[in-house]
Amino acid sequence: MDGPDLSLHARARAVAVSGAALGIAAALGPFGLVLRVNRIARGEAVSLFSAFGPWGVALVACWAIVAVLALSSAPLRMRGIVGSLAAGAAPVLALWQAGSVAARYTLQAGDLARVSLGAGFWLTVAASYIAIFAATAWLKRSVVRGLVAYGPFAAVAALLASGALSSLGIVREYANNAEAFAKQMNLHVAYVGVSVLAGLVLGLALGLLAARKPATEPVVFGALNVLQVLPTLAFIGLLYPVLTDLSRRVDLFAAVGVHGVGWAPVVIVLSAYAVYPIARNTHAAFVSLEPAVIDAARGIGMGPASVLAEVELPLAAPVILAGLRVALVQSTAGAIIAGLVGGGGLGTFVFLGASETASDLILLGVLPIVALGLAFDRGLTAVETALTLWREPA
């Protein structure tokens, strides 16, 4: 018997089978890869199954293993480990074979030819995530669970390092823009860092103010709500005349590059968006603290500053970190707008690729943004978990 978590395991079975079905559909669907005679040509779409030859059978077999295991009565640990490995192997195998197809096609059609990853490949990645998410529900939290869940990332890194993907369209776009990519990546990370740091300072102050002075809460969060719902482009448009006028009137602003377009409106807008989740979580964390704990700290002679720094902030940290995580992920995605208003960053590749209808160039900007967002989310989630465990009594 599966025990008290039967409903959880039953749901995991349904999710795993759904992921496997999506993976098989993605392998057989007509848009697995796109073969182009040059980077902007419309190209010919082919299925992963037909493009990979015998390896296409292996790809479908991975999904069949996931489905059969999910429906079987095999031990939960076996289902979790083998199911996760099979689901993780599918996108790695697809990527490896896409690199092989790209090498052969480029050799045949010339250096201008491109092989791009199509919808079928990205659906394979989505199916893998769904199936691994379900299969790891059959495993207890352990090193093994972490290895099977994150192993595909290591395999993709190994493929990149080996040069097996060097003929793929997106990798060739990277090779052609390596120097510019490093510069724009650094700029993108700088936008995120500066805006979230400003959001953290303001968010902590406003959240604490709203918690300490309840009468200010409607004003604080009313104003932040208005900023939060402003569309990004409209926000930048509202700032344009203000910043343009400032740069004309104040030489210092003009000297440091504050203009209606460029880095200044991007930093202001991203900082404004970052304030809300941090302020909201700071307020929620402080108002939910046990009054008895605060009274006990005061009772042993601790002053207001000591109570705040040594008692309240450590206890509130996991909830505040959750707000910081949201702000980081939100800013990482939002910084793409800098590419549209002359501020640079990874959005430069996205909008340039869109103007040239070069899908690989668009992906060169989008994929690092997704990777950064996931890294921030997973990293801060791990810190939140560690802090929560530290707070709990042994």
The other form holds:
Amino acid sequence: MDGPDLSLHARARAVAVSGAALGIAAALGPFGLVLRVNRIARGEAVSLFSAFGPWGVALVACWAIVAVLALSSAPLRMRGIVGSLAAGAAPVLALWQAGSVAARYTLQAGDLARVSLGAGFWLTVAASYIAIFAATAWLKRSVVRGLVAYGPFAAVAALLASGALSSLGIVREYANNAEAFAKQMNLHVAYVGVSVLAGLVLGLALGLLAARKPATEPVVFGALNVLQVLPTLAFIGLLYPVLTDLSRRVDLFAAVGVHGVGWAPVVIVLSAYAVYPIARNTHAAFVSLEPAVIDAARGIGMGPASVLAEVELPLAAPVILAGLRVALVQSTAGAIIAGLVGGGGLGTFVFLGASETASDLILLGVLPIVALGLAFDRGLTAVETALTLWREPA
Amino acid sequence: MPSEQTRQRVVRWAGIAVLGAATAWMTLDARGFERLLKALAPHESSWLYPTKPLVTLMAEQVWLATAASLLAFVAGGLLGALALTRFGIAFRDLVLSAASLAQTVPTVALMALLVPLTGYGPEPVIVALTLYSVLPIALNVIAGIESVPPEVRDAATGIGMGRLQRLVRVELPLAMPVIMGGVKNVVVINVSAATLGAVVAAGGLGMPILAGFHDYNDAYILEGALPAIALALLLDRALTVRPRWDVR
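Now show me the form predicted in complex with its partner chain; what you just gave was the form predicted on its own.
Let us now look at the entire complex, which starts with that chain.
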């Protein structure tokens, strides 16, 4: 291996340039924005470049800056900062311009008209992700990296708050559904919270059991593996007759709303899926603990309970947290199914949108799911890193 | 320990045989399966989903998963191999990062979003499942080839193998368990997720399940759910290279 750091910077060039190339292709490609005379009509597709007029040139210029900087021999710090700012500016500019195209189009074509973000816009977002991913490799300070990587999110929030996007299709779907949106969002988060909590309790217990009593390991993981493999819809289908029967026989279940459809099967299915990653990581963490450390703790007179609570769990925590992170991301995406079986949540918008081919309504459900998943993923990754650093001071 | 290993192998193959027989029986013996559904849901007045016979639904399910998996093997294999070349190595970390990012997008949402481009039917499902599987395949190809010990690689070069020859004759065979692990996951996930294709009218075993939810008919739901579960478990067992708890 030749000078790893230097070659890493050189390699980032290729990635940044391909990000810029994708960005330019997306700006010139036909499906940048989709204009419709009403929310479910077949749309007329326009390229971002032609829709934005002079700002289209600015969009392409952003990508040109990224490409030229990547190929230049400018100082790494400058390449990193300016490159990622230009890459981050491109989708923000596109979104802002899409907002003003939407405002003009609705004025001209009437209030029923819709402007949706097309494939070209989403490819611009992907290009920005690729280019920023490459450009931040040129930056040493993680604070600067964080600022340039998350800056575009702040800019989008500002655009939303300013009202510049209020004519855009997805924002109008939100405005029409604001009350329902808050309710379904809360419900979605509740599904994730309850099922991951149940998964955490069961996963810790089963993972610990498998680590302490190796004879139980094949049984525990064999059973969890079966649950993991069941298709979501078929799993809910299998529960349907059982839960329907239970709610008929036991009044208490019926009173709290346990039915074949609704929240009950969703919570059961999501909890079952959440157990596996947590149990697997708990088991892996506990079997890899140094016996010497535990012996030492026992040697200074600690009982089994305090060894577990004060030595073993803290040492295993980062690995268990990684499992918890997987479970959280999975449940956030998985809870979409509740919308299909009368359980509510953000999936409601997705399935309603799917039946009407209203992409903006689908996105109103999907984007918050993706944002939540990302927030859980990044948030817990930060906690894992912090825990690991705190345990092993460099 | 050989007797323990033999025992595990016998249990594994017995499981595969039972699941395979159950899947085939439910799919092929419509009358017999209807009798089972009648026993499970005696209060219904109709037990088999009327629109399509189960054998067609099963064929659609298998076709959706097979088409998506094959496309993903080719694309993911190429992407993984590309990410290991001198030029492509720069994209390695990007593939890793994008693969974890893709987890946050629900499969069925991607299917629904593709409908304006592809129309309703099998196309959005095949495209969505393929897009989903490409990165995990690439990831396993990268992880598998990187797991080959450097000594082995050096030895291969030492006896005069070229890069391509080393890849085909040494690295790929050694990486196979890891790659096959990824292949198994992708196939099992695809055959499971294909059930959701019913949402965009792609056919498959999800059709009777959704119809059952719609009409409150337990029998339709079970008609789709039982074979879907048997098929997923069968593939999971059949494609397992080694039992999970065997690997230390």
